[in-house]
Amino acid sequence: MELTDTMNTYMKYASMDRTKFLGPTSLEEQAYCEWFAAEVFSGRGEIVELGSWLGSLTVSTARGLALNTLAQPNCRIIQTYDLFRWNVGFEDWVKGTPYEQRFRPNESFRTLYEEIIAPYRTGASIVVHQEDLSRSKWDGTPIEFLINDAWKTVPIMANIIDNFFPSLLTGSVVFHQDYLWVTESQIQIAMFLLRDYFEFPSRIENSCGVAFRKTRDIDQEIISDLAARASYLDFSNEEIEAAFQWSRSLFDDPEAQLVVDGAKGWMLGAIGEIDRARSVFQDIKGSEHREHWFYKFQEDILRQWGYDYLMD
């Protein structure tokens, strides 16, 4: 199946009888990772899931497996990764659940999420490995989907795309869950210093989801220079521009464009470029769109962090 030719269909799934999974993924990434295992996943290589959480494209991704006619079942496996180190900010997407309140910060909730995935794992094989992504190993076996919601951090992006981003196979999907999230914005400048390796299918509907299709073998040199980055520092500001202009021009949606944006503002502060950041902010504050949902929601997060002084 042509992954560019049933993009769509994924939301077939969104409008399942189905009740969305505990987490901040949204019911349409939740049914993107269910549709691709259940109609794209062919078994030529594995599933890798990187910051899986409390389980929401876990128990997805598992979900489509059972379903899925393509794969022998003996390839229907999902490897996942975590730290699994509970967060003070964890309590606000467990609040009012029986899980509020249940670890401390820094306490393992490996158990929880054992808890969470283990009626799932009749359809699919559930591998978890708990450990730092910024020392993860992966053994070299092709990868067909790489599900990432981890690239939290310059190193974890760093080591990631070293030691698991060879083992791509021509054709698979990389899904970046917060491609279009504004304080991790890296993962924007890294695509596109990877961009001609990959091809854009899709952004996923109400989320900052978006999929690349990888479409040849990465050159050794672009792995190795993207390996040795370890911090923010390590981009110059001639990759920042042009890196968010490329990222912009995939998007038609104005709102999408200005998280893009936003994304640069917050980048060029985090480099200590204060006066551009706040150029970037202004020009935002004359956009029409600026108090379109899906912008606004990351400025107030942004105001809430403490980025208030970037932005006025």
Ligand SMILES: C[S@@+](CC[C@H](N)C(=O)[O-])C[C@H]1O[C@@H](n2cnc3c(N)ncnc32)[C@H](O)[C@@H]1O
Contents of the next structure:
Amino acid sequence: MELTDTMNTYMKYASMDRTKFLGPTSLEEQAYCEWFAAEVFSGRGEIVELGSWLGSLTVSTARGLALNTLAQPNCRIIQTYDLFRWNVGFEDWVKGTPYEQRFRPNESFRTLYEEIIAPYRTGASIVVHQEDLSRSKWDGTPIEFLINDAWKTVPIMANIIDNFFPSLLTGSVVFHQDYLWVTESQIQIAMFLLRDYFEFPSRIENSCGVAFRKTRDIDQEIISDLAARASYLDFSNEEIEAAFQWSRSLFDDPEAQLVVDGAKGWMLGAIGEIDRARSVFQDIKGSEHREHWFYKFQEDILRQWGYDYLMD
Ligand SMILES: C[S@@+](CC[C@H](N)C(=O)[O-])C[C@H]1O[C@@H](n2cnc3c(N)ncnc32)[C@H](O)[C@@H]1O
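Would you mind generating the form predicted together with the ligand now that we have the form predicted alone?
In what comes next, the whole complex appears, and the chain from above leads the way.
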């Protein structure tokens, strides 16, 4: 799955009769999931979606499954997971829609998710799990496509690798929706440590998304090592240096490389290496691509979230 081949194929789903579904995902990411479900998914395993929120990727994937001619109808299964607890941060994503101010913090929004996905259940069987992904268990059913938009913390990452990754089929695809998002840079470290088992990252246009394809069974030793990580402090300096150097080498686009640098700076800040973090952001300041919207947007968010001290 070379980057160019993938892009040429999935982008047609962005231009089909479709507008973007509501959510913090781009039309291109939605098109990628729809394309995969329609044209690549074979039914050898199930589709798992971590962190579905109001379903922009659930619906896209289900639309794709409805077009699929490779998988038997009874094998078109999406297992979706979310806490379904409202968070004030979600208000930004529903501004100007009928859902604005509909929920109080911590209130369940599962019913709304079920309402949104209901029309798409004819082409796919959608099984909804309301649970905490830092504790979820998987029953061992093979997984062919894993959509991850939930590795917000190290314990979630560790639990998913421990419980779900052993069931990834050879040839399956893991789509990390936030791979190029600076404050979730544990994803880059995990994929570095798993790099011998995955190939060809495909960057999804106009998004932070990157898809990896699994090439062989993952040694249990690596799974157990990652499963034992509980916090950012469980990443060593050597791992951080090597992981972000490797991750940077995956991309030709300077704005993606800058985001990898920002991700490293953020991770160094998270483990208390403030001077080293500041030095990374100082180097970024010297880049001619620093004003690129893709990097700039993330730096603006870091400032909004109080990380100015790493950058000034
Ligand atoms: C960025 S949103 C996902 C957006 C979604 N991909 C879409 O298509 O709109 C992240 C989601 O992860 C969920 N989440 C965060 N921590 C979680 C946890 N520990 N267990 C389950 N879900 C969690 C949140 O409730 C939220 O809906």
